[in-house]
Amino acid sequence: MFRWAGSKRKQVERLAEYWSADFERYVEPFAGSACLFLHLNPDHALIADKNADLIEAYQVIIDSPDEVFQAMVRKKRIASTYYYLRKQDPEKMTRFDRAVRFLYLNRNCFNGIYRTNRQGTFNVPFSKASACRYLTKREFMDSVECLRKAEFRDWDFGTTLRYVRAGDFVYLDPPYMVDSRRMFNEYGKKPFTPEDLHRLKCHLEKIDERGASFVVSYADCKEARDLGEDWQLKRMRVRRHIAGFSDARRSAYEVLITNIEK
């Protein structure tokens, strides 16, 4: 439904191997496009993200899917329409219009990046319409049926993880914080920091103590190996686009950190 920088859409089959119908609930504290959740389609879920605009858009789409879809597709996929909507003040719009605007900008911005300046203003440029296919009406409505099984919250990951209980499956795909190389992690006013990474490690220990299961996706780096030193760690090769261009691809490695025996 949404595009998101760093989405694990191409890795969902490998990630899905850790899921079992025996889990009582799916929990995801860094929702983004929630592509693994949509792929698994669990019966119960808690989906959260500190991006309140994203969570509001999900909630409005669930409440009024047909109206949101029709309002989005009626808008022309051209630069002038895109920049007109981008400059609008979301605080002066209704919840419905904000959701339509968010979805339209997301499907038409460069590389699916959500990025704001320090004033909180969305500032990603337009991408040509051919760069991203819209979902069909049927695909859109099928996604909504899945979304309706989840509880959505605009929470920091620490708040979300305090609600994890025995029997939960927790998938975490945090922004990458890598000291040894330049990685883009400033999508909003507050970037992901070493302190956040330490908080995450403490929460993983608590999740395990409660009898819940987790899988973390992270760039292959020292920080990831420190994060996963007490758990199973699997290295996997992925394909990435440099600056979003299909002719500038390279291989990279990520790791999966988990307390699930495989």
Ligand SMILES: C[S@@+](CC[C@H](N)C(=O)[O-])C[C@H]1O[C@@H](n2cnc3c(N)ncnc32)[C@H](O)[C@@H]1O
Second form
Amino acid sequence: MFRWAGSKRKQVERLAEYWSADFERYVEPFAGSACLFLHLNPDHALIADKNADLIEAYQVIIDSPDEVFQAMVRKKRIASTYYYLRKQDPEKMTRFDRAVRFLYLNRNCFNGIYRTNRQGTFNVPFSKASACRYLTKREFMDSVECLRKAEFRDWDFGTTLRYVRAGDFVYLDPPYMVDSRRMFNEYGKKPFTPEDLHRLKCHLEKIDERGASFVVSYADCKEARDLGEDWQLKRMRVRRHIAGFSDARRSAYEVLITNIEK
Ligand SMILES: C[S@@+](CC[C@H](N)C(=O)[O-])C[C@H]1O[C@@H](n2cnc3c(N)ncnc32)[C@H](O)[C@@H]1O
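Pass me the form predicted together with this ligand as well; I've looked at the form predicted alone already.
Following is the full complex, with the preceding chain placed first.
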């Protein structure tokens, strides 16, 4: 549905090994494109992200999929249309138009990066239509069928995790602090901080105490080893292009931190 910086699209098969249909609910507090959720297609889910524009777009797509799809494909995939829409003030638009704008900009911007300036204005440049194909109507509607089974919330992860209960499977893919140190504003106004990472660590303990299961994806770094010191930690090789520039595409290591016995 959406392209997203740091998307785990290429890793869904490996991550799916931790999921089983016996889990009662799927919970994802750092949703982004929610590609693991869309791949697993669980019957019940709670999907959240601090990015309120993203969550609103999901909600509008669920309510009016046909209309959103038609409105998006009617817009020309050329620089002038893109910059005209980018210039619009989302605050002055209807929910519907805001969601169409969000989806259109997401599909036509450089590398699917969500980045705002200090005023919170989306400022990613245009990318040629050939760089990213649109979903077909069938693919779009199939994704909507999956989205309809979830509750969507624009919450900080701390709020989402307070709703975790026994039998839940929680997939956590926070922004990497290593990256947010280098790239101001990749995901929104405030990058992920050491305090956020500490909060996350405390929450992992609580998820486990409640009888729920979790899997965390994180960059392989000192912070990850600290975050996962009480849990199983598995290192894996991935291809990344977080910075959005071809010379920054490189093979790197990430870790999975989990309380699931495998
Ligand atoms: C690495 S991305 C998730 C990518 C996702 N797994 C995918 O495959 O597309 C991290 C996400 O966390 C969100 N985020 C950042 N800080 C957050 C917070 N404090 N609470 C909830 N979400 C947050 C960002 O908006 C971003 O969408």
